[in-house]
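Form predicted alone, single chain, as structure tokens, below.
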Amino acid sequence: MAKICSNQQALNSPYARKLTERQCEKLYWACLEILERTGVHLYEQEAVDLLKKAGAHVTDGNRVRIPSGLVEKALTTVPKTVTLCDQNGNRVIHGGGHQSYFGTGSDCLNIRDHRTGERRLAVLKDIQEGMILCDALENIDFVMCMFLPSDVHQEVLDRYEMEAMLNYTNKPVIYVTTEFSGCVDAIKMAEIVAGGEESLVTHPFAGCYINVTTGLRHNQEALQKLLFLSGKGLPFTYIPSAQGGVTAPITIAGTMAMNNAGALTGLVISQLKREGAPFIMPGWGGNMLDMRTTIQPYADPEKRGQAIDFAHFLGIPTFALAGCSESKLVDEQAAAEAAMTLFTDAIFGGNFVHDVGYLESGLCGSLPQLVICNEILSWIEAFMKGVEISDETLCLDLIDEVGPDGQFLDCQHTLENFRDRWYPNLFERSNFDGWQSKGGKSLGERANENVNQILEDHKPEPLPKDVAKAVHDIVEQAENTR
């Protein structure tokens, strides 16, 4: 696990910031403007009488404009992390402040295939397999399900991707549902590997991404999650989509305050349905669609930085976005892309950042890119720990000893510490002739190797029979009511 932490002082850490406290203080204003004197459109009734009682204006029967002290009020409630444990029950990600940890996407129609090089539609298998990546990869800290599996009934297939990650990885889940009743059922199958409903919220293992139409039109299901979720105290994150240039302002500010509303919106919706609820908000802003392709890109570079500087300002964990790319092939762009992200990501301190292994703008997955990533994460881990300078690491009595014609190669001290620096895995440093020796292969090649070689060696710890069956059964009654 890389817990990739920027802004540690104590460590000299790395660390960076687009926004100062005063411009985030006038986007939340703005925000709050815009709640105010705007509204949102809610379409589910429990949500829009919540606000009604307290105090919220309701017009039209589902406009609402929320008093800028029901958003205050919620950020005193809200709690500042979010603890998700595997598992087993081992509290292994506490996402909040600075503290980066890193997973991969959901819902990619396609996969780059690593076998054929063809890309195909993704099937079941797909899923199982990145899970089995995903459990291996030291530096992949949650699982998102990675692909659609086309070979499942499309009404159900969200209860076959929450199966796949539950039997094929123990790390922490952040799934995503198509309908709310596909909720429902991936927390009864979290409850059943947990051991019941309230070993689930004191040991939380399971998130829920929930994608929200815009920032000021917040669609039935996923208000319902949001209130469902919020009832049993278990965490989520809810990202409203915003389109510079289509659905939200062209600005990057604009589409920011427009997509921060919606986010606020949320905030106090949930805090209303029960005080101390956890919540995640988004991690990126200022999205755009390209008006040269009409795609809405990934990695483009000006929507970094800004939504993690405006969370950590709110006091809230984000659900940030690296680790992908617009390349449609595992190549120089792919690699390139990911690596400014994750590094942009990490330095600016995003909590849950998600979609690391995607290529095509969120189109396609591929099981080497995801590889290639682990590496890149293994390299940050490394620059962000920053430099211990002391009277131990400097060594001045050992350089006085060695003195100006000694070497350091056979010293006990460098055999008792050369292990600390960093080694790369997958990245190669062989000079030109080792690197020939072993069969001069680029990166891409040694990639698709290394997944081939994982899927074959690594065993996944598998749930016990009877609590797969269970889980199973929840799928067959979809299945049976779709």
Given for the second form:
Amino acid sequence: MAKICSNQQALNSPYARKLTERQCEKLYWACLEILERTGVHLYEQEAVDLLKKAGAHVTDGNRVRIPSGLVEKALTTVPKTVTLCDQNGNRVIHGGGHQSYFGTGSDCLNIRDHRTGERRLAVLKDIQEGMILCDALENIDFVMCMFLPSDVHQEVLDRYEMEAMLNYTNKPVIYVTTEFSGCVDAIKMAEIVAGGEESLVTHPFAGCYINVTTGLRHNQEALQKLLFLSGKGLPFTYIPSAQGGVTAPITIAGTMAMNNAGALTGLVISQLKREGAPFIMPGWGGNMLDMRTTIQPYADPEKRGQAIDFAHFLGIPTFALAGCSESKLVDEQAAAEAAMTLFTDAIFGGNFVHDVGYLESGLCGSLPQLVICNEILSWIEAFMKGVEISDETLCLDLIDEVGPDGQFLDCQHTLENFRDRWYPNLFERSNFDGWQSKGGKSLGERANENVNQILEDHKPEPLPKDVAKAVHDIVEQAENTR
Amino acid sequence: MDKTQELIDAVIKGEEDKIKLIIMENLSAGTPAKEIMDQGLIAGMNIVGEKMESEEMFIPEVLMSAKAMSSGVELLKPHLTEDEASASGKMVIGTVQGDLHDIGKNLVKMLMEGAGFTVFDLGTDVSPEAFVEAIKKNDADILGMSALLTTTMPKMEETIKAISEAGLRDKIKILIGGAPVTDEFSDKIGADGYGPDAGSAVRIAKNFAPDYS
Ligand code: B1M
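Pass me the form predicted in complex with its partner chain as well; I've looked at the form predicted alone already.
Below: every chain and molecule of the assembly, starting with the one above.
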């Protein structure tokens, strides 16, 4: 588990922010103004009805203008942290404040195969291997399915993804489903693993990643998932996809205002459905379309930081995104973008930081890239620790004892404490001859070997046989009704 | 024709007023509208297309050029025969059933319009029947389908089947695109072309043109 937390103690551990309180306030008022003045289109009747009953203004059937008071009220009932357990019910993630946790992304169509070096369509086996790897990597705190399996019936691919995440790792899960029925099935599977409906609520280990068409246009499936999960009190993210220059103004502030107006809409509906329902909001802000290549950049520097500041201001946990790259290869660009994005999200204190290991702006994944990110996270964890300046750590007696001409190498104190310092696993520190005698390998080559080693050695704790079968029955049922 | 290069440059820079001015000057001097269209507006837009593909021009600039060019076309229209005016063809476009991703589709649509096509946009989540209906209603030459999800790609094949069943397959060219779509898939389902990006989509559509214009 990555024990990364910015701003742990006043002035004792690093933290960063871009927006002042006043700026956050202005942004918040802008969101409220958009909701009251422009309003949103909601494509699910129950959501419209809930809002109408609470006092929202509804026109044209589904154009809903939300009074500020409803947002203010929702902010008083939404929990400030979201806890996720591992699949054994241990409460391992407390997403909120400045505490950061890291996990993979979902649904990459392609994989850069570490065995052949080729880019090919991903298959179910890739998800299984990915999950074994995640299970073993100490700085990956939760999993998303990484790949999209091209070798199963596509209508039910989300069931296979969920099954693989339950079978090949014990870590908390964030799942994605195309349609609402897939979400219902994912919860059924999770309930089986948790040991019942009630156990999943008291020990939630799975959260749903809900995407919304734009800030002001909320599609039916997104709202159905939100209502279903809020009703049960189960965690989910609610992430509108306002894209600067396309579905929102090109300015970062304008895109953030529209996107967060959308997030706050989801928040209000969730709290109307069930006060106290957990809610996770976007941890990146100011998405854009790259106007030169028409891709949506993931490692864009300008969209980082401010959304996390805004969520801290509101007191709502964030779903952030880092460890990702626009690069087509596991190369220097991929390592640089992964490192910079992970570093920024950690220092701002994003909570559920996903998409670790993504290449090609979300269309390709790589196991060695994930291993490299795990190493970067280890570095960041070491960096983020506060420095203790105390009588004990200043060692004045020892300094005096050793004196100006002595040395510390063979001191008992060094022997007792040297392991507290950070050592890399994958990053190479040997001198040239040492490095050469180990084969003179690049980081990419070492990461490849590390992946193979883990896949050979690591055996995740399997689900009990009857549980695994009951989970698989859900997949079969979906297959039979497709 | 006078000031050909200036007109081309005005298209590239998206200078609507200048375009209109040069067109009016030429029309009053008796230059045939078709010549102004081909040597000025279309020649300019072709360069814009190339500059976009070489990443020299950015999308908003391209769209600005396209808009400026359209206003020029409007001026020329009364002086063109119907055939000349819709020389590029008519296209029906939409994102297939079950799919809400429309950013790529919208880009393709705008660039098609910029290239002189008349585009009928059916939006997202479009059923095979709705595509067939729109093709008939608008007497379209090209169908453009976009899908971003592997779960909705099969709807492209279904739509092509529905088009064949409606007896329309011979009169229409089918262009498809979206992140999971490939050349191979396009061949497999019997589409006529696949565009990896909006710029190439326009290029492919233009290559269809001789078949029907
Ligand atoms: C007619 O001829 C042509 C010719 C060329 C054509 C063409 C047609 N159409 C496109 N082209 C081509 O030209 C365009 C311009 O150059 C290009 O178009 P593109 O659309 O590729 O490019 C756009 C200009 C920019 N790119 C985009 O707009 C897509 C970016 C990504 C990140 C993406 C986005 C933004 C969204 N999403 Co979605 N989304 C992803 C995408 C990942 C990715 N990197 O592609 C993808 C496609 N989504 C995915 C998923 C899982 C989902 N999404 C969903 C929702 C959404 C949003 C609504 C949030 C949003 C779309 C907003 C909108 N209004 O369109 C959900 C499904 C909803 C639904 N039923 O459609 C949901 C299921 C997620 C959820 N939690 O609910 C993944 C694929 C899953 C699959 N089964 O295949 C995905 C690859 C991301 C990932 N790695 O997980 C070319 O493809």
